[in-house]
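In structure tokens, one chain follows: the form predicted on its own.
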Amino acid sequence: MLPEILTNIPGPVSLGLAKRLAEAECRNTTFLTDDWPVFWERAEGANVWDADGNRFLDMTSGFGVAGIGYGFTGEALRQQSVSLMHAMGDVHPARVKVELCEVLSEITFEKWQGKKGKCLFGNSGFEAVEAALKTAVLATGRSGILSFEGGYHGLGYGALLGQGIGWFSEPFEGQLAKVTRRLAFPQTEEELEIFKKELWKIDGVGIGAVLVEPIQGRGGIIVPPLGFLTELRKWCDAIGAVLVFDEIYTGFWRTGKMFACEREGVFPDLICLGKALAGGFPISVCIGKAEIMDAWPETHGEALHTSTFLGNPMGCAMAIEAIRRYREPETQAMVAAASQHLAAALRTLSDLPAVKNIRGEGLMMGVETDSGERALSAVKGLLQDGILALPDGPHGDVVALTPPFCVSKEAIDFAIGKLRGRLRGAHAPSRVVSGAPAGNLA
């Protein structure tokens, strides 16, 4: 459904909640201004309703979580919560943890290479990355990491080691080990050739893990040329490093493939998944080749890497249902149709002076503008229009669009039409249905 705006944006209830939150939460967490944010109350499909009753079109999928749409794993959650909400995941696990491990192996390493994969669960995406980095140390005996400028892998201390966006790690550099080498993430064929030369100059003796997003997300929706992953695979094989694909954002059809690495037909030793894995429950996983994962010693009662909520039954049940839906042919067709329409709609923006580039794959698209101020202004303007979008990239100059797969053609056209107006500087009013005045940009 299209947006339905009843109040100023943010409305009075959202503004009141923001005031309360400012008194109760770490001030570095939630961005609070007079025109941001709105507080969510419920969500369904591609729509979110705020606490003031306004209906928004979500072009973010809630950070890429709601792939098929909001609520599609809700019934699995309800059924599982009736029988079992929590189990002792590394001591007395739930049956659904076993079932999820098996299905994750099926859709990754069994499909790619005909061999079993093994799982190590977490709660958030960065935990999957940290599990992968630990695995690489155990498998290779080397602590060094090769990662990429613009890469984003979460904000835990281990994940920060692979961070390629400086402002996230700079305040904590004094507590971070100096084990990381970073290279530029290639965007063009020319940059790919430069990257190849730089890669093969590196003395890989101390490097145990190569950590990379097949397509960068927070880095500004950057799609590398074909051949990039192939070169990394060759280099890792040559020096004995573990190749880790962070597909937390790109996994589960986000880029038009079940996994973005399938675009090039290059497969990792370890893959990190989260976000859309369960369609709304905090669960993540590092899946690896059995021979790599077996570098972990067999447990004798104390696990080296675990947590209280590891393999939570509700998350596992939701993930099993989500994967069932992801494997249906209808899902692939839905992604293809929405992707094609979004790409066509975005091409209509190419004549705007403020637009420098339009890029991405599938339903992971970015509109690079001429400044961070322009992108932020556009995103705030879209909020007034009832559309949820995010600025992206190290300089905040990219408007990122990652809608749920179920987004309609009408909704895409509406959103891109409004984005055109905001990037052109035409401040079209929000659609008001009850006579209430629309909000204004600051």
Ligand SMILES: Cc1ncc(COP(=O)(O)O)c(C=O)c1O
Second form
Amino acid sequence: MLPEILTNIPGPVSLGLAKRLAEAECRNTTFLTDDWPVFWERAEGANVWDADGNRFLDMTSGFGVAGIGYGFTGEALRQQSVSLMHAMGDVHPARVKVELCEVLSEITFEKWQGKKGKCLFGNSGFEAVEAALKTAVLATGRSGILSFEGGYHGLGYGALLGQGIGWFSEPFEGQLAKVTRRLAFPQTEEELEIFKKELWKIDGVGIGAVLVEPIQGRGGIIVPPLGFLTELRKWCDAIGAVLVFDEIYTGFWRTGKMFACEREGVFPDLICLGKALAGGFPISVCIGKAEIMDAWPETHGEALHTSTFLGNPMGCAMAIEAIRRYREPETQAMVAAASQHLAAALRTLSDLPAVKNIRGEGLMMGVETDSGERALSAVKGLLQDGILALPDGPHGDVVALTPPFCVSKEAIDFAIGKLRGRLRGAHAPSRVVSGAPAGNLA
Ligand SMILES: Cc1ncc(COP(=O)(O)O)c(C=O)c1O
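Now the other one: the form predicted in complex with this ligand, given that the block above is the form predicted on its own.
Complete assembly follows, chain above in first position.
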């Protein structure tokens, strides 16, 4: 459905909640100004309603979580919550954890290589990344990490080791091990050639993990040229490092394939999944080739890597239902139709002077503008139009568009029409409340 705006944005209820939150929450967390945010009350399909009753069109999928659309795993949650909300993940687990492990193996390593995969669950995406980094140490005996500028893997201390957006880690450098080597993430064929030379110059002796997003998300929706993943695969095989694909954002059709690595037909040793995995429950997983995961010693009652909510039954039941839906041919067709329409609509923006580049794959698209201020003011303007969008990229200059798969053609046209209007107008300087560059709202 198209937006329906009934009040000023933010409306009076949202403004009141913002005031209370400013007193009650760490001030670094929620971006609060007099024109941002709106407080959510309910969501369905591609729409979100705020606490003032305004209906928005969500072009973010709530950080890429909503997958097919808000609520598509709601019935699975309702049924599971009646029987079992919590189990003892690594001690007396829920039945659904077993089923989810099996289905995750089927859709990844069994499909790709005819070999079983094994799972290690977490709650947030960054925990899956940390599970992968620990696995790599155990499998290789090496602590070094190779990762990429602009890479984003979450903000836990382990995950921060791999990320490549400096200001996320700078205040905490003193507590971070110096184990990471970073390379530029190639965007063009020329950059790919430079990357290949740089890669093979690296003495890989200490490197146990190569951590990479097959398509960078928070780094500004960057699609590397074909051949990039192939080269990484070759290098990892040559030096004996574990190749980790962080598909927390790109996984489950976001980029037009079930997994973004399928675009190049290159497969990792470990894959990290989260976000759309359950369509709206904090559950994540690192899945690995069985022979690599078996580097973990067998537990004798005290797991080396676990947590209270590991394999939560509600998350598992929702993920099983989400994957059942993701495997239906209708989902692929829905993604293909919406992607084509979005790409065509975005091409109409290419004549705007403020637009420097339009890029992406599937339903993970970005419009690079001429500045972070421009993108932030466009995103704030879109909020006034009833459209939820986010700035992305290390400089916040990319307007990211990652709608739920069920978004209608009419809704896409509406959103891109409004974006055109917002990018055409002059942009007002924005006020930023944290130390982060303008546009860091995600
Ligand atoms: C590629 C990627 N990896 C990891 C993460 C971290 O996930 P979470 O925020 O759930 O910890 C994100 C979040 O945006 C992401 O985009």
